[in-house]
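Next up is one chain by itself, shown in structure tokens, the form predicted alone.
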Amino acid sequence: MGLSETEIQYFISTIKNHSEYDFSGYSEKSLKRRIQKVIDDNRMDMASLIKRLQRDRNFLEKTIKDITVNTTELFRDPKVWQDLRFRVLPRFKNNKNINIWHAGCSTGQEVYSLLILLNEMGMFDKAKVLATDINEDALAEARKGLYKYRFNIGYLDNFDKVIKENPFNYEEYNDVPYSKYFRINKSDDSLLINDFLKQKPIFRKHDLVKGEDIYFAKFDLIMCRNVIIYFKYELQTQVFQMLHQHLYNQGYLLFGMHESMLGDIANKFEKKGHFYRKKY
């Protein structure tokens, strides 16, 4: 039997309680999942769980982040990074910055997938990135830089299309090696960013949900990607209309490929594929 929504809620109360979080807003489905999870890893019921929440801080912590963790892969979804490449970017190329801010950066991949992107096309010198995401183990994963191999062999695909090839023009091949970027260690099972990419971006701790203020108050480009699916309509607009704030007009806000603005809000934005472009 499923946890029930009595006993979901008195989870959110209990953090909310404990700590400066707030899951209110989050989907109840996929927090649901979520809490499910922890309770069988830790092999315990709801009611222990939250007994525990209450008296032992590092257990709550240990509890936010394991929630809050999110998948992220090298060149996620290569037909939105040819986009980006192709269609979005170069409309940047005569900026003397262009300023951009990954919201929700979890482990890093994406963050280090476009400065690879950025620096292809001449243009990493000019980019300012933010890095943000409410998970702290998360962030101390990107400033590393280090993942798994075999994890990370499938989006090397990923990387080719992107990287290597140009979907427009079939003949064109960019020979890139992959140590340009990245030192990876069959024996050991890692992949290592290079240090030139990890010393570019700042990454900080930042809450969405609060929508604490940031680090640059505007943003040529800002992603954020596969979380906003977690939460419920009202969050998703507040989420939105502090997004949009951060945007210079005419500046591109991509989600990912299960997300989508809904609401009054989505007319100040003009949608371009996968990509919203703010109009005022």
Second form
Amino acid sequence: MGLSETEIQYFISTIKNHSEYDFSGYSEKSLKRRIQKVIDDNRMDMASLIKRLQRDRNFLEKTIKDITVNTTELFRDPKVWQDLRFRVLPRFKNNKNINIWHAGCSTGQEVYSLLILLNEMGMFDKAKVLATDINEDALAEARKGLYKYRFNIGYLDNFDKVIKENPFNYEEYNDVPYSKYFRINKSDDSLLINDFLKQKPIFRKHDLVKGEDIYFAKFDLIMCRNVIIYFKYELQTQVFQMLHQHLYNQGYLLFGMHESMLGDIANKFEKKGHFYRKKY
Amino acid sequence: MYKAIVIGGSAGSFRVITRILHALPRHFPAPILLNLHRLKHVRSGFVEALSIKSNIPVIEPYDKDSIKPGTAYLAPSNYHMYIELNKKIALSTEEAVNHSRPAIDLSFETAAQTYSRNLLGIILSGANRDGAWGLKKIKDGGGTTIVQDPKECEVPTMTEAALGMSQVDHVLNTQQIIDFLLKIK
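The form predicted together with its partner chain is what I want next, because the block you gave corresponds to the form predicted alone; please supply it.
Starting with the chain above, the whole complex follows.
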């Protein structure tokens, strides 16, 4: 029972030899669990999985997608969004543009969360938004902006906390209707993002591991949430460097609530709450 | 002896955990890894509540934090908490397992791979079946397993599931669990 280290290594090298993906810098336990899930879902053992990966290109691509999919939610961690609203984004209010990169956007819920926030702050038009992910299926879902209502119902509370309420002034309450941003259809269990939001971001495939070039040269804000937890320390360092390069001085970098920047590169940032602000 | 203790619980486990943490000495010789189900929206305040009576620090770890003795690590809300072979915490936002995130099974299984026979696993009161499989993995790996006496549990489902899945070493009430832990050197 359970996959051995050797089997995992074999899997990684098979993928590496037959595709442009490299999982060798991925954290062991989550990778292992995801591979196990592929094996269980397909009811095969490691040997037959490897054989099929070598022969069947479509299966290979599907497997890679199964392994790289991440979960995301609308306004996950309201506190962070309140900080964005009241502490971070106001600094860019008088700028001509604000360049934003969602690095590892998965199915896009946070891309739309931020656009909603920007719209409420009157900064929608000046925003340029790039949203990238390694997983094309996730990107396709992000472009559609069509989510299961049932999964998201809990997060409407977060919408209220971030958009309607002001944690610094309890008397303030903006009764923004959900319909301004999405249409909920309970009978077919859907939550559909409104078109004006969907048309805004550029969604593009990008693998953080490979450090490929991206459209915009530099950004004022990079959101890379719950992505680096899947990487080992060495790969994290490489990704931090890349993100650093793509930030303007004084630009902000935001990770997930339980992610932090380790290593020397952290000295190039000032840590403000959950945000990392580039010093130089 | 025991290099780590993993504890899983759900409904009805909060008071038990509080009692355990209250009873442990400040320099307890092993780390305690806690997986407690809680409401998705109860994100803060839990650590504080557990800390009030605890003699050892209770923290919600960050990804890649080192695991140190004499510290209780509470799986953060909405993350799975894995134990890597290098004795560091790894967090994940993969989908829920057994309708739970954190899932006790995942923490227990990965802790078993890391600590094998030097691991003590404890399942407390709870309303679902999460943890039973993980406790079996600990047993299979040569570790020691304890289940809270279902008669004492506010909700016995989780403990009964654990007892049904593997041969458990000890069935103990809260005081006996505390006595067992206090003997660890």
